[in-house]
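Here you get one chain, nothing else, as structure tokens; it is the form predicted alone.
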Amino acid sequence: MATEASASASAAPAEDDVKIRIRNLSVNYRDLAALKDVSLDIRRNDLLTIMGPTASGKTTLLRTINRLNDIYPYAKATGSLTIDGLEVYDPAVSASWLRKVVGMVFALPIPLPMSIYDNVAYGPRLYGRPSRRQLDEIVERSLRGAALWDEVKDRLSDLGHHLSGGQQQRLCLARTLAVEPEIILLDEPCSGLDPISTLRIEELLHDLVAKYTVVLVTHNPQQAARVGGDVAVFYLGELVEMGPAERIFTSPKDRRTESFISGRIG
């Protein structure tokens, strides 16, 4: 099944319109085989869903893109991965320029210990030197970008902690909209947030992919049925199949995406 996933994701978009092409992609953590000989392409200013059971090497991917797992001497990445053509593996290429351009939202919110203003002006102030002027500008734009200026306007000040959990996980993607990045992988965001939380961040994702690429995990099928976009479904750290939600949802291709869709496996 690997093999017509990997075909059908590769015939897919134009070579202008991928912003992160993957080719036979592996990870491994010591012995445990983490993704197997991965292959697709995700478009720019697309959504795409990344879903799947538990273990299915989800959260992998993402750190792959990312290269947050160069933090472990016993992780080992082969295959290829670019964006836009540039291959991120290359030891020419630096990792704080790849996550500049690459934000990560992770699944539980850690505001950094100081005002929510502070919080979002942190990435600016660590990649340049803008003005103060500069600073309220990129404040403003950024915490509109995350849905949640109107809400803390009048309380920038404010420790970040002392927000929701729900403005918390938004104010870490305005910390991430701050130094304007070009893809956004989140890595189930709503994991932790109640119901109306969870929609305003599903609704946030059809304006982000105006200006960027965002790439969503989520362990909740339902959810990614609701925000659409492209899907990926991965099972023990194969890709099963990749294609439009809808498709997907109403007459999915392999056996285990239907399982899962249907909560047999999960």
The other form holds:
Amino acid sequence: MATEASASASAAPAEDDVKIRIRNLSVNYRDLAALKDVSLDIRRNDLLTIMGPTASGKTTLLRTINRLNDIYPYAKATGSLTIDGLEVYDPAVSASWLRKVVGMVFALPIPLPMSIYDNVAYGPRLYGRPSRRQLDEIVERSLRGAALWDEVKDRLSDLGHHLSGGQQQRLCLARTLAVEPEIILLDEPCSGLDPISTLRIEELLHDLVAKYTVVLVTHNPQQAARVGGDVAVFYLGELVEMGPAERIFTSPKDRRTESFISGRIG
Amino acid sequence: MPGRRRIPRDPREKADRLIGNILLAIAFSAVSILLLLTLFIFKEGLPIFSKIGLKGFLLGLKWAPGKGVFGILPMIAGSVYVTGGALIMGVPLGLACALFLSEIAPLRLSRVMKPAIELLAAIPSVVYGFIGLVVLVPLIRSVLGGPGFSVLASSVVLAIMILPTIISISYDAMKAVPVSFREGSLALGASKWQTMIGVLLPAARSGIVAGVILGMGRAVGETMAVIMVAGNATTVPLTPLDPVRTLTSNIALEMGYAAGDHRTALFATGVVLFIIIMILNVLATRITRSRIRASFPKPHRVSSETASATGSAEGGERR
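Same protein, the form predicted together with its partner chain this time rather than the form predicted alone?
And the full complex, kicking off with our chain again.
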């Protein structure tokens, strides 16, 4: 699936193939330039892996896509970022509305301080008063989507943070799925997990691509290689290069990419 | 075979032991003062119970020391009403203020406002009483009627006095909620307000409750300011505009000239007060402790990109 999608990457993607279009995007935290003039396209129902060492601007890019950086008054974004052609930083666009469309899973799996059920039901409850039946259905569907249902179906009233780390991360994914986003951002979702939990999350990614546009951030080249799809390499706030995973890992065009995947920087 | 190595002596160990013992003695003397104080109050106060009975004392409606009648129900009711009134006004106001400072106000503003609010706690209570006396009492008298010296006046003064406690401790509790809880909620599309109600307040609940209980303890124990605006009549108040006497006022007003059974009855009033305050304190410590035990998940890792994103919660003064 991933190889198929990337085969056509060389040609410029058709206009309505693009879900997220980023042009000349720069983000500054006071004097610190976190992203420098980044331009890239993310295709609908595709998986893009953003890879780079720490402080390369990966997380900033994600937090710019769903405007979570709005909570830092000193974070300033310039340039253009559109989703389906809609300028995200248009003042008329509500950040809360945007974040329903653009779900996010964080590096540290931190369930909200409530039960497993309520963690998943929290999102849908923000948008009206679903009935108990509807909620039950959403919770089950979301937990199944995150491959967690079978493990927790008998203990839905347990506190979310009583689950294991890997389960907590899948719970965080489930609560994101529950609000039916179009895009899912994953910010190093496996950085705190053991290899087996990591594998489960990585397997899930491929299921997600069928329904969502997925952006994965990782500082781990092996993970990017395992996951496949398109890879964008970031270094110190710059987009170094972007292309299908096989190409990036076998014949990187930029010296910095080569240094990063061979472990010399990072 | 080489000789077994001898245990080396370290002379500093001796000094450590000595200093440890000295500190123990000092610490113990502080605790023993509390112990002696308790013993003394109980020894002086308990005889009244054998004389007029626990029920007669606690549930007696009439307080007439001249006739040997000692019923403190009016004072118990007075303390409860006045404290309850203070909480009804003080808690919503304090919580709203803490929410504003912690979640909405720009960091610069809350850095100025929080110490200013804590300064309120440093103003002597007689000053609050005085302002209540010259401003609040006449205002209530002219606008709402009655003598002005009333449950309402005392409650308003106390509500203001417990604000710093409630604000400061609730604020600290809110700031202790990991940023990742807020982000988790916001990332699902929750508004700021939904995040406050749905995640922040539940997560900070135990700290907030502890703050309210400590504020309650302050309100129950406050004497001077209440004496000046309460009217101090020894009857159970029927409306918020009636004058009222609290347990603490009762002791402060009469101890100067009391003797014999009267004096014992005042000490017994102190015993009742002591027990109420103890219960409140135990509750507060329990709740605060359970908050620590429930231990939040590790706070959001601060990456170089988001470092110094939120102001660290300055440790507020706790009483």
